[in-house]
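This document starts with one chain, in the form predicted on its own, laid out as structure tokens.
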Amino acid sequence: MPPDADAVVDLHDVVATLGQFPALSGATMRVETGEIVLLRGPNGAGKTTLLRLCAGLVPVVRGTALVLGHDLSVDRDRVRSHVGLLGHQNGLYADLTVIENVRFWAATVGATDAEVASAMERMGVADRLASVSVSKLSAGQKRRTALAGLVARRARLWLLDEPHAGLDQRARDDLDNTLREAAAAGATVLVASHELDRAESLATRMVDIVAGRAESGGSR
């Protein structure tokens, strides 16, 4: 099937590797706008891996990939700027307040005042919390301020691993009804879980990645 650059990912045959280990063996997928795609499979079977190659991280070894119209085995810089990686590490500033924070990543795609504070009220940050340095902040608090950066960023394509960890309940019912807005508006999200339950009520369709290579999981 040839490559089709209106996909927001697509990918075909595609072989990733870290350091000598190839944690993508062949990894072939289509996904397209407004589509949440569940990446399902055990620790290791290359879920980040994948995550971090459609941001522009990961060198492709083999294959095809191109991700919002860019080639990957040329042009990995450019496609950047238009994606959202949410991974174990919440990429926060621990000496910046959350609200600094959320501003430091906003004003990389210019994002107004406005739609930062609107994204820290949707993550549950804003007031009390706003002039809070992250040193101070629990690990539920720091996932929530790390995911309202990403909503404020307003990325068109959303890459989530395990975003749904150490938030309560309430936090995790508004980042699912934000993904689904998000989703409905154009933009389309990868989350790669392993709490299958909210995340298969969640997904529109569910991938399995299976020793380095995605295999459709069927939809809902």
Second form
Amino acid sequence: MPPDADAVVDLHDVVATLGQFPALSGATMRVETGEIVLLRGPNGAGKTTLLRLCAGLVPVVRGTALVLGHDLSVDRDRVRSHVGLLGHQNGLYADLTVIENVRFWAATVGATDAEVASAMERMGVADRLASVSVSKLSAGQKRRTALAGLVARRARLWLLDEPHAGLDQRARDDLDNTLREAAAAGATVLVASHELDRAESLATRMVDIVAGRAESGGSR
Amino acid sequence: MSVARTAWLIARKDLRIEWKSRVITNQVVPFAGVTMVIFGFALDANTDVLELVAPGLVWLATMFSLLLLVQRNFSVEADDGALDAMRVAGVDARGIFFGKVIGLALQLLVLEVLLLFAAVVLYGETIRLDGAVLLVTTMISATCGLAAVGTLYGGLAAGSKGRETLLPLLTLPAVAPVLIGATRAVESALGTGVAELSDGWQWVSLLTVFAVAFGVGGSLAFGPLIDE
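Coords for the form predicted in complex with the partner chain, given the form predicted on its own:
Full complex below, order starting with the chain above.
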């Protein structure tokens, strides 16, 4: 299958290793703009590695990996500024306030104050929470602050690893709505999750990761 | 975004974090002060000896404090994965390096002024007006070198297991030339012992070369180091 330069993510027979351990062994997958794709699979299947590879953090050993039209083997620095990765950590500074954190991440791409305000509004961390130190936030509020940073950075590809972990019911609903809104606005979302009921209801398509290979898991 | 703008963004963020957390004023400055007092006890509070060795003690206390500052500087990045997030966001690694060097250097400069003041109060050291330019130049060049080394090895150790013990092991041998050069130059500036004022400038040259070498080398190596 030839690479598709129009796809947001186009992996063809990609092999990646973590040290000596083969984490992806011939993964092939294509993701189009506006999709919300759920990556399913047991622990150690390669879901996190696949997300980190798409973010340019894990090198491609073999195969072709195009993200946003850029070949990750030669051009991963150009991919990074358009990608937002939210893993098990939020990438926030505990001593700074919510607005200071979002402003910092927005400033890395030269976003305006209006964009910061809009992102915070969308994530529900404006007004009362804006001037609260991140160290005083709940897990859900921290997650929403990190997502506001992604929105303010105008990330085109969102890579989320267990995004619902540690969130209460309301925060999970808010997160899902945010992801649907982001996808409707043109962002593309890849989600790795073990909370299948919730994630399957969110995703437009499922991909099973089995022993480092991507297999179609069906659409909704 | 240019390297300079990125550096300014990172330095401003680091200084804001320190201003809010008050780690320097509440922990590092007291630690450095206690170190100076303990040096005094160790040398039996002999004023003649203390006056003679004061420049070296000031720089030793600075180096021990540097380790605390660097640990702190990178723990705020590592605690919630912010350094990784910056790399994913495509923030230029050279900008991150220079930003952290600037933030660290400014914190170190404040500390050095306080330590020099402590040497005057505790050890009876005197500061000569004719050595002021040499003193200030020495402090700036030595501080830039220390901040560059600290940032480089702080970044290297940040992703490692046992980073608390790895950092001093990597940093202290590397900053030994700064300890020697800065001590000799400050001795000249203060007229300690038989040191002449003019002798100090060759040490400032060494400190400048050291700072430039670690500044340039560090900026090039920092990206691959934190990517690993």
